[in-house]
Amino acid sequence: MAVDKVRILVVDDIAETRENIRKLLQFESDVEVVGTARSGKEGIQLAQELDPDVVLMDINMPDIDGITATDTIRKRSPYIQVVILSVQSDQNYMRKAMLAGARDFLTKPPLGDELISAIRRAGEMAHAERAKGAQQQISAVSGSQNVAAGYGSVSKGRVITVYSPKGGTGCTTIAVNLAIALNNEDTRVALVDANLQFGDVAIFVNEQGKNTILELAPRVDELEPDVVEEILINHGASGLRILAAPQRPEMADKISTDQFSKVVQYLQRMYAYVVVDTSHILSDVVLSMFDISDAIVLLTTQEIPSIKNARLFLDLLQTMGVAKERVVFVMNRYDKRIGITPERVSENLKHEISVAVPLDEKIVITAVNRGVPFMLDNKAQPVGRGILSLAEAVRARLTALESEEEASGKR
């Protein structure tokens, strides 16, 4: 299958720099320079006319500076990714560039390998964003496959990714129990394990040793609803359908990022919610989930390293162009005896913690060791009520985002 070339627009007021970049990229078979601009104003205009995947943007230009131009381009065409080039590796410049929506920040003159790697990463993101937009348009025009197969309504299911940038914060516990809380006859839920090397979702529901993602990934372009239903683990006690991770770490290499994303997007046709559990490592698979997620449940605890990592992740999402409204921020294992409160963390990170799930080691650890999620037999306990609050917060956030999308579409 032919890979689409990454189309580049170079914006720099120095002719020599524009020519050097063109020469540097001319031997890359997967990259094409489609145009050059001598100013920020011309760059904005050509970005509209040429519709590139990636803009290489100088930060200092005489008319409109690179940061202002980046902000304008990204607002008009959110799928266009911008890589900022600057002679100064100043942290303040870098922060402003990322806030404006830049995908990357490189010091001039960039090293050849460094520049090409940044372009390929940005190009991959641009192609994914375009494909997502096209898929949404197709879904809006026709959802006949869904109806014909008898799976739910015409509208596409929502992907909810549960993530923590710090290991050991209870990501799988939250994902499993949230999926159970969201699942009912009207809103069927698929739970997917995106920790392909060391995923534990199957163990948490005492269903290890059964089918895994390996049964679906190789045939991702020819899936049928009946086949998918047969391969997914049917967790009788909760009614969840579960797509487990491979049983051995080395098997993770058999699944590509593209295959995994396509499987999750196919599940969207069949289920009202697709809850994705992730590893704390930002693998390509995990990053791809942020791209296609309707909501990201971000976990922190009251530990300083966990809060620090949450701050870094929120900054990263901003640089990736992910709207902060899509993030449902959660404090897990909340202990009232500790002075670090959700309110303090919300204020410090400038992002509200929507839900605090209380600490209850006895119930949670017992549930994990039994393979019986606590939302099945302890949902009336404070920790269970915390998960129910989270489910309501996620539903409310998705409804609000859907309303905004509809209003935006009408405008």
Ligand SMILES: Nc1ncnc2c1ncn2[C@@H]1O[C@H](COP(=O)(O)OP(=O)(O)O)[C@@H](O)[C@H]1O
The other form holds:
Amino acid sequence: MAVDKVRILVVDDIAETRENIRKLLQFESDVEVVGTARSGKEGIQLAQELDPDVVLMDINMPDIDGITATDTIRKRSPYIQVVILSVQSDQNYMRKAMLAGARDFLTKPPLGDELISAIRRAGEMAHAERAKGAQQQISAVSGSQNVAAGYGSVSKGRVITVYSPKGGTGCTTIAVNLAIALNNEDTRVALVDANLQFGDVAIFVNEQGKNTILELAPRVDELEPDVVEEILINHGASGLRILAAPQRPEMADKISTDQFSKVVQYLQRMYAYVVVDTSHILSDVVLSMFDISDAIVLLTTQEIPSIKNARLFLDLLQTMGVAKERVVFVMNRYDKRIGITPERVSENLKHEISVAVPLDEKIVITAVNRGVPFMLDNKAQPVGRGILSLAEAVRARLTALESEEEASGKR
Ligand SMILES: Nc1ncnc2c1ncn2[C@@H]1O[C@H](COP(=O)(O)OP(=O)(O)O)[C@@H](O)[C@H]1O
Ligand SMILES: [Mg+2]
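Next up, the form predicted together with the ligand. The previous block was the form predicted alone.
All chains and molecules follow, beginning with the one already shown.
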């Protein structure tokens, strides 16, 4: 961890306020804004994910107000110090804030010096509290391998890799729309394109031409959450964070498997789910994803070659020592007029198809060509409902695996 820098999370629903605070603090070498949140709820979540020293907290916000959020954050992480920033200089608010565990109270807009000295005081307090806590726990915690230093208390996010051994089966379609279905305020999702040569995740969401993995890979050993957030594409319409593939196939070689896998593991510290789209070709990068995946969504269609390849892939996973339970088997482009049913395929491959996502060329192709995933504007249609069932199936599988692992004391 950077030595004794005070790490700050700003929670305020007004973008201008967040920006002003950032500006006020940008030249202070001993403080660093590591994240911003737009509501009490998001603030609580980010406080847990980013583990800041100090939270600058607004009071009036949509969903959860700043006082309740302060209370929750302090209960979960007592060493985090909260400084309330509010237009109300009302005694009553101040009292409530203090009771909720806030350390200081400033009226908006804060003066630069006033703000900085309040942050330094709170930061010192946070560091002291942390040091105390660490000493108490020194014997309890050992050998934890946090990639992101300072992420101490956060549970690891889940990696979900979507794979299809046959081209054109709908891997990218499913990955993008599944990521949207899994993403909400409580479980934020990063979508990663592991098809390094011909990745088209960015095109599916009309965000081509922006940052890619090329910007992140060289810095893999010195990643910080705010650097990562800056490089990931922020897809406004869905709230997804996206790590795009290089823009040209010849650039794929610049990314080593080790770098790629480290980046994905770092994202696991920041997001509840990391959804990975893959190429059909089993590159080393794609293979490395199976090693670190909590769940693998394997796609087939109703076509014999696709089913044959799914079988070969299931065999390969077995050889690799990946547990069968990790595979959520899905039939995409399902057309009930065709006699090869999910049941028959399940029986034939001795692996149950969990979900069938129906064929709907009009919706799916239009969505791709517009760059607007159908889960954003058509999720009530059968194909969208298929994706929702898939998201449920994935969540259920992860929960089941987790309780199994807990029972056997693995994770
Ligand atoms: N459920 C579906 N219904 C209709 N068309 C689909 C469906 N899923 C995918 N497609 C179409 O299939 C084609 C291949 O999809 P894509 O996601 O690019 O596959 P992959 O990534 O496996 O190559 C695209 O034209 C896409 O619109
Ligand atoms: Mg694809």
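Rigid core (definition): largest C-alpha set, two forms, superposition within 1.5 Å. None of these values were measured; they are calculated from a predicted model. Numbering follows the first chain given and starts at 1.
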Using a superposition on the rigid core, decide whether the Cα position of Gln197 changes by 2 angstroms or more between these two forms. no
